[in-house]
Amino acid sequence: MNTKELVAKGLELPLMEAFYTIQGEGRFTGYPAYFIRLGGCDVGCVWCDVKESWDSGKWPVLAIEKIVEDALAFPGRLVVITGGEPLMYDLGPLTALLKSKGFTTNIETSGAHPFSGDFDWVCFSPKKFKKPHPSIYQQADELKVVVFHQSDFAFAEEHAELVNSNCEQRLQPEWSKAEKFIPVIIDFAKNRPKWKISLQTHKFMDIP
């Protein structure tokens, strides 16, 4: 098979970067984690802080065996697959290999493409810029909505109606708007206690 065919089957994937750090946001805040950031995104968030990830053609295409081998060099066994938009690819082969090596698998996704892969935790962060695929709603363990504009509160509630009943719900201020929206998010959560607050603690710690 050529590279295009291997990528289509999820046997090779464009890798923007991979690094071992501390998960800074959401349910697993504070956990040591190995991040696998795949290249390629067609969602186009205006406030995205990794816009260089959007063009998949800029990044080397690696066999999933190499990606997992590199992850094994670190002591932590929590992997977070992110992007870009990781569900642009079939993640079944990568997650199967990771789990066979003892990893717990998490994903951070906008849900804009059909769901694939075997994940222990699915963080679904919908974006206004591209409608989520219906397959994400029953898979989501965590609904994390980034608050950039006042209208994002209504957007969050709309998606909260669609996820499964066990899905945790979090609001996270976009970093550049944190000073403005943290007080608003606090009041919102206090009045709607199903919502929790997520902060980008890795930015406070100055780590990736």
Ligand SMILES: C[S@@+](CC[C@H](N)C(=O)[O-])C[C@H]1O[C@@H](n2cnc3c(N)ncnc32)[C@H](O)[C@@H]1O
Contents of the next structure:
Amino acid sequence: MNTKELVAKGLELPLMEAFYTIQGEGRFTGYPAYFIRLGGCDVGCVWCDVKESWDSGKWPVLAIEKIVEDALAFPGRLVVITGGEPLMYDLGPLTALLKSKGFTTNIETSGAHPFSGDFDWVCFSPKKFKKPHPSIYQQADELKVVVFHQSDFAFAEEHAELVNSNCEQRLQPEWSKAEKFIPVIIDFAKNRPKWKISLQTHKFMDIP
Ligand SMILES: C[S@@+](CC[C@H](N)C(=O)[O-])C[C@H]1O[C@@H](n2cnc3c(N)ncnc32)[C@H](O)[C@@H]1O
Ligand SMILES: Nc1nc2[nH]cc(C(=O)O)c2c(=O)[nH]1
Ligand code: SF4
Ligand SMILES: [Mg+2]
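Having seen the form predicted alone, I'd like the form predicted together with this ligand now, please.
Next comes the full complex, and the chain you just saw is listed first.
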């Protein structure tokens, strides 16, 4: 098979970066985790903090065996697959291999492509820029909505209605608007206690 075919089968993937750090966001904030950041995203969030990931063609294509071998070099056994938009790819083979090696598998996704892979935790961050694929709503363990504009609160409530009943709900201020929206998010959550707050703590800790 050629590279295109191998990527289509999820046996090789474009890898922007992989790094061992502390999960900065959401339910596992503070947990040491190995991040696998896949290249490529077609969603186009204006405030994306990793726009350099968007062009998959910029990044080397690696066999999943190599990706997993590199992850094993670190003490932690929590992996976060992110991007770019990781669900652009078939994550079945990578997650199966990770789990066979004893990793807990988490994903950060916009849900904008059909769900694939075997995950212990699915963090679903819906975007106005590309409608989520229907398959994400029953898979999501966490709904994490980025607040960039006042209208994002209604957007968040719309998606809270669509996810499964035990899906955790978090609001995350868009980084450049944090000063403006943190007080608003605090007030919103205190009045609607199903909503919790997620901050990009890695940026406060000055770690990747
Ligand atoms: C870079 S995205 C990659 C994974 C996937 N494409 C997604 O959007 O969930 C990882 C997380 O960072 C969030 N994010 C990206 N840029 C942000 C920003 N400027 N402020 C706050 N959160 C941001 C996304 O909403 C998502 O929850
Ligand atoms: N430390 C750290 N935590 C994160 N949580 C989600 C991230 C992402 O870019 O997917 C991220 C990230 O880039 N760094
Ligand atoms: S979906 Fe994620 S990676 Fe893609 S543009 Fe939006 S925040 Fe960035
Ligand atoms: Mg990030």
